[in-house]
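The chain below stands alone and is given as structure tokens, in the form predicted alone.
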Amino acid sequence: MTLLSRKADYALLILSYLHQNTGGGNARTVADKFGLSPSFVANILKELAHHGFVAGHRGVKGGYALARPADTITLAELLESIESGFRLTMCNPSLPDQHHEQCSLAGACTLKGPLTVVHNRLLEVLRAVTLAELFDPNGSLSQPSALLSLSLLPATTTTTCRSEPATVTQA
């Protein structure tokens, strides 16, 4: 299981390419760079343009370029736009009802509350990461302060494992 769909993954690749190539690019060039279907890349570019992430330019030298600087776009914003909302589970009660698939165990589930907490904390992290940080070749995320401070569930008990040294007796 992956949290990013193929479309979201490709959208990130496309935006990364446009970030690195400030002159922009067209669907065919981007598709050739990553070995992707040109029509799939074109569809993703159209969707990215619809959501205001890229701007299209018509003509012989037409193509797409970032509509906004990558440091003003968060990973959460992109995923919520491209995926029509980021959901960790089908029954996440923190999201407004959008005709989601209903879980048959919703009435008896004891995990809905804790999973909502995890979902909200993941969103906090995704909102703290900009695309510029992801695209930084120097690895500014090598010390991800947002991730290091992430505690997905409140600690209820602390346990430590301590191994006792083995004793060997000789006869």
Second form
There are 2 protein chains.
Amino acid sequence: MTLLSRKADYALLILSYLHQNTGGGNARTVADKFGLSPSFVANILKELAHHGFVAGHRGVKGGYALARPADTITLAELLESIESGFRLTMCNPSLPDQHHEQCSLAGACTLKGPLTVVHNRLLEVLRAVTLAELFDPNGSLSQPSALLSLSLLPATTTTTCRSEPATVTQA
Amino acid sequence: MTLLSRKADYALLILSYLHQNTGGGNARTVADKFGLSPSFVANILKELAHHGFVAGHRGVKGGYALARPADTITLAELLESIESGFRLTMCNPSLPDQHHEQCSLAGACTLKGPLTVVHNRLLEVLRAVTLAELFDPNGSLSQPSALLSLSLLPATTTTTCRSEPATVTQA
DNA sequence: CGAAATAGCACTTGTCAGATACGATTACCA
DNA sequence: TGGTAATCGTATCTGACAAGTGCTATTTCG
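Same protein, different condition: the form predicted alone was shown, now please give the form predicted in complex with the DNA.
Now the full complex is given, and it begins with the chain already shown.
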């Protein structure tokens, strides 16, 4: 289970680029920078523009730039836009009827309330993180030591996200 | 974006049934109860048994029962088993190489650290919820009002990660 | 021995993310 | 005023994986 789709992942990457290069950039520049397909990057930028996160300017010297300061955009907001809403379970709204009916179990599903609470807790975490924090190499999110020491009790998989230069073919 | 797959969703439902009926039950009984396909329920139970959450007993009077008390199982543990691990982004381990290479960006991806912090925060939330709490109709998770009012603060570095037994009981 | 249940595979189906392509539109510049 | 380069909008294809089904082996009880 992956929380961020690759699209959202790349969206973050692209936004961080636009954040650092205040002059902005066009799709091809960004694609080149990250070694991605220009069409793919263009698509993500289009979607970001459609949701008002970046502003696109057409024409020869056109390109994209952040439409809002990064510290006014929360991770929750971005995900709710890029992904189609953040749901915990399927049995919320707008579902094909048969599933809804199965889940509601004649209205006796005792899980909905508690799961909604959990959902809101997760949302809080995402709401508490702005893109500015995420992009700031000296921000509170970049000194995980204190937080990690708190959270690494039974220590599951992830821990570190392989920040090494990646043993891939590269050279 | 849906956090719980339908399988995980039904797994919770089935576990809650086994939690309430301490005598346990067989796949067909559970399927009948929830109006699901017996094969489907059997499959989920098999997987739950494989991960040690329920114990299966074969034979004519066989069936399934919880193998561990519900208050020793956290939502995080269940999800990590049922779903294939809980990741925030794709750029962790075990990826097709080309994606990995793209993500590593010659090792200059500044997002990894901060995203790992966010990931751990989310994990904290899931770790703080036990199945017993989730299944208890009178538990703290069934009175969302107080919790919501608590958690709606900007909460940047406060966090402190609710590692407490969710005793945030509305005072 | 036979019925009933789990255990373990193998398989089909359906959906959606991932990714691409192309025409329309807009803006700059000569 | 026409050409070029860029975004915009949409339509489409594809592959991976979740969702769901079925069958056979094994175990247990009567």
